[in-house]
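Next up is one chain by itself, shown in structure tokens, the form predicted alone.
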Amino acid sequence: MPCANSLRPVLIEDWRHGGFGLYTHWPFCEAKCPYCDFNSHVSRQIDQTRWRDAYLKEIDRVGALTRGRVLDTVFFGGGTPSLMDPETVHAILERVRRTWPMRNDPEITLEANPSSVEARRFRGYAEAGVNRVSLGVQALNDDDLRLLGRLHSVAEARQAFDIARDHFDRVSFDLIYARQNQSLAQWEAELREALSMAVDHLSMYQLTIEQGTAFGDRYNAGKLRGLPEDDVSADMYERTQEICEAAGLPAYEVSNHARPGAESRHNLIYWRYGDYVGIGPGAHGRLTLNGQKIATEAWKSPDAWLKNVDQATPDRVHRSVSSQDAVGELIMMGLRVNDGIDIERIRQFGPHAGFDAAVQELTDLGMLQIADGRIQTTPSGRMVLNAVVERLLPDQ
């Protein structure tokens, strides 16, 4: 094994089989849902202007470490991105133009929440440049919208997803699935209901309980009641798959489907272990710079990133990855999306001594598949990815 702080000269342009993109974090929200263990805060006043500025000193800084490099996509996440000025997205796009060349066709997305007031600024957005916008949908019920804090009602996220298609090429939402006394069949049925809509993306999460939020205290005093059994939320993830392939929006990833031609390009080089700049309160990031896969990852208050921009310090994190744990990246990210991962590019990195082992075995168990020199898990694999990924991991 290479040592614990060096990758190997070969991966100096590794970054390249899963290309290059942008992330902006926004991390302000109207209201945190309860849900939510997102690096999001709310607040009443916010300095549009020094925000603004705040992020364009940032891609001046990391646009000199990247240089010359073609970034295929930009990401606006959030919190709540639909917060910000449109005029505030369209500064930050032109010094993106102006820092990187870009490709012919880039991904340009920005989270929304599907509320009247933010569905105005949709054409500002499309003005700026925003190509795809991803709607928080979550629900279609009202009453499960209220239980999962959001602020809109099912007819004002239907007339959002009308105002979005008529401004931008491509639009996408989430939604929640395995909710407080939902059904097998209410599911397939608001399922059935969401392609309806002519969306040519989705993405669709089961609901989990997170340590830290509401639902986490919520769940651990015992007040968190009707969530489906395990059984329940596997029925419900296997007829979402059926569901879809039969709709034509086939699963590219474990949680998104999408029409031929229509994934998320900006997601897709996380789980190909592309590079991407993370900036932005919490952001992360994964670079190559001087031969070495760099993580970083800026300072969660808003306060503090604010401060530390200014001090040119934004990263509280910025260190090199170990072969082992690019190995361990690369595995789990890649073996998300149907295509997995190249095996001649996880020996590059280093695999411990029982990799080979362990994709015979879970082969044999049906959980993995090998075709054309990738190794890829199968649908009953991505039942249970947790399980196969911690098999194929090195003992730490």
The other form holds:
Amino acid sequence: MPCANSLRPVLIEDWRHGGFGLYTHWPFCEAKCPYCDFNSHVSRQIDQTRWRDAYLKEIDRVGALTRGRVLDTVFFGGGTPSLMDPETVHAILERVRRTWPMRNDPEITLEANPSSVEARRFRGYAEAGVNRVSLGVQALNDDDLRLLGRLHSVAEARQAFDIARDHFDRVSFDLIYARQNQSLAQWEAELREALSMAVDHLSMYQLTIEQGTAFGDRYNAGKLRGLPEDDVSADMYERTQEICEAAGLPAYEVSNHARPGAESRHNLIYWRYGDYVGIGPGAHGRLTLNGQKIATEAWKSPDAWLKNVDQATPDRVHRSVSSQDAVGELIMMGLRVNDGIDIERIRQFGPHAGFDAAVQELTDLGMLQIADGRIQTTPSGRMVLNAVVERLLPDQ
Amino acid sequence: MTPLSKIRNFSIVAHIDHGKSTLADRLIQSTNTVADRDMKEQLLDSMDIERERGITIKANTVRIDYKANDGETYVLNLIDTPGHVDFAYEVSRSMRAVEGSLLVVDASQGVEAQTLANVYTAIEADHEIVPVLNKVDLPAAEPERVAEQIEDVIGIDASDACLISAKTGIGIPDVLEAIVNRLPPPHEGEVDAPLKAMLVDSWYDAYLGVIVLVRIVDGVLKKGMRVKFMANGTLHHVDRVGVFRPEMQAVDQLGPGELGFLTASIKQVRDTRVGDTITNDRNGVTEALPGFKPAQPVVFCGLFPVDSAEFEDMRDAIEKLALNDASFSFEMETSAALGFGFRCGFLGLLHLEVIRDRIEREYNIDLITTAPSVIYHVYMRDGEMIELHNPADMPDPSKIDHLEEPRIKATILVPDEYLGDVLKLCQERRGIQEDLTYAGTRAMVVYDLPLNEVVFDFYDRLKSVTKGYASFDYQMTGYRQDNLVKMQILVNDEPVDALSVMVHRDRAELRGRAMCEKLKDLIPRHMFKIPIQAAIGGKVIARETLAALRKDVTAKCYGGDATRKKKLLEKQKAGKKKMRQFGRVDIPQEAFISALKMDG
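Next up, the form predicted together with the partner chain, please; the one we just looked at was the form predicted alone.
Zooming out: every chain and molecule, the one shown earlier first.
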């Protein structure tokens, strides 16, 4: 029986355009970084066994909902997942393999801090089955690392990077740019240095001041000085695209660069609006069940999450996504990646009345292009993606 | 009924922030007129806007019973009056209803702009004036110097001024005694004569209908009487007679010299003419009190609902506000860009802002306000004269013979050191100096100015160039021909009718450039570059280009961000809906007023 909220039958399988992945959130950090608005907590005492059991219980629960699906990717995010005992990671991945059939070459990523302490656990993670790490290097300049509240040094990061390369096939790292007092020339030099280290994947984020963070508070109080002017950060972004492309690491998403074929498959699930289950405090999920796209959000605080897992109520939010919202999410996520979105896919969801006119207008403005039946952002469209997506969303 | 000798009617004259409302609160409180538990700050300012802005818009009254040191109990009636030039008219009529004034001056700041205009109004109304120096407890207070200044500048004796701190209550008993001993009782008043009462003010109350504030001159006003409003001869049955304490309290009757209210099931404020004389329906007086001439709106602007679906709600709101404000006029207007709205007339710019704020707050309707304008007289070649309230209605220029604009006589009192800036400001606004005299260290300049140069931000500019030490008043003088043109603003090559203004030809380039620059800052960047032009007829006289948006993209957006980031974009989109779309350009509401402001 179709109900009011259910997607049309053709959409039941829509998630297959993106694939199916598991996100595991580890909520703890050694220290809270001043720019970070992720769900992270600093705790001196973590009962690894209790946490392991909770994750396993969660895998059993979501496994039962998605029986028979082939799992493409696993991603350990945080927080700082490199604070997890390798045994915990091992137990989780073992349970994952028992729960879902996995594709032949699954991508199993773990986010790690590039400190010497954590690098010692890399071997254990690799043995547990992790085959890709993403290192939070953030800057190649010790002063700036301190400003960003990072606990590692550049030398330590380079060392951790080398150790990671010994253990994992795929190693990526993150950088934050458009930092305080950073000039275009300084960033170019740092970027070239990063490219000389990079294997096949780099994530480079322009510093974003988020509300509710230490930087946000300082910014609101007018005390965060030296941030680049809009035009300078636009120049930095453009130069980053050019330099990476010339170095063979073109952007495949707003802030992500890879050698063709080395893209993060897990993150592509988000951008291609596939299905993903999220477990762990504050983790989000999108799951097509019984013809409905369900959005889930787990309890945010670690304690609350643990308690609720015990009571089999781990999700604070569990709601079906309307077609209208689904098409909005599909557009917002899909236009971030180079190959864009299959127009047919958007049609299936039934876009709002003004959608075609908006696409036409944005195409005329040179922000969008249509190629091979796909809507894609142009380089200039990508730079003003928020404005583009806003234009494409329906009027409220 | 209170004998005349036991009545004192008075108002308080003060500059903003000098403590008028606090003193009123203290007088009310120290006489136990209001129980302590019901006391709130600025008791007489009943509207939110009044409390927030620290201004008084409508006159308010309170009746205070005071047992004086002589053992007698006196009835003190305080009328609180607005201080702004827009409401000078209300001040003058309120003052006609009382016999004395307290002149409150901040003992550290000294005499300031608004004090002057209002104190002269009080002197014109033959008031006895008791100077009160407030805030004497502050370290910076210089009561002697300020008393001297009052004598020099205003020319009244300030040797026995009351020294008070309204905030702490110091000196309040002295003020009460001064009211009793130094202000006169009502001058005349026969109990047995036919009723003769002045209609001081009136406003609409949803439950009681129109409430009429009256000052009894002769005779007695009682519940159940039939009275005649002499201006239009209408008869009314008095339902209720009462006084303000400051909430309404019914009394049996009001006698000579007393201030109070009546209600008589009157539906509209328009049916009650301020300054009218109220008398008995039979055998009443035949000669009315002198009365006042009604206030005429001089500033016009368009008000449009942001959401066109709210037009009917807006009509309702405007009609309700007009019930209570006879000086506010309105008629329906259609704009190509803004849809349906109203062309409204106001006493001045503050009046405009107050009405607009009240519609937005009390009725929860977002509004777009168009450039304020005055009434131009357009003489056509065929001899016809058209009154132009809105530049958008300007007839075909080839059919126009000439235009006339309203002029005013502006009187400005200013300390010597700011005189140069004031003269410069008046010259810039096409003023013609008519007089320049000195009173002590103060200059008094009289200028003949075009009203359209004054309606917008003249008062703000005057305050800013004189640090608030200037007082300003004006009267309409008549119409005069000048070289006036309609200037259009084009945004992305589309004319925005709501931004059209009438300007003097010689000032058009300057104004056009200023408006284009302002709009460039006020309009957010779009995905394309936007030319902003000022034009007269088909000729572009100024141009700016708003560069295209270069970068606006969320750096990080993964699975956990989808919900929140999408909400954020939806919220931004909803925010843009509050703007107005002209072609493909979103123009924020504040642009329609801010673009007109002329800086430095």
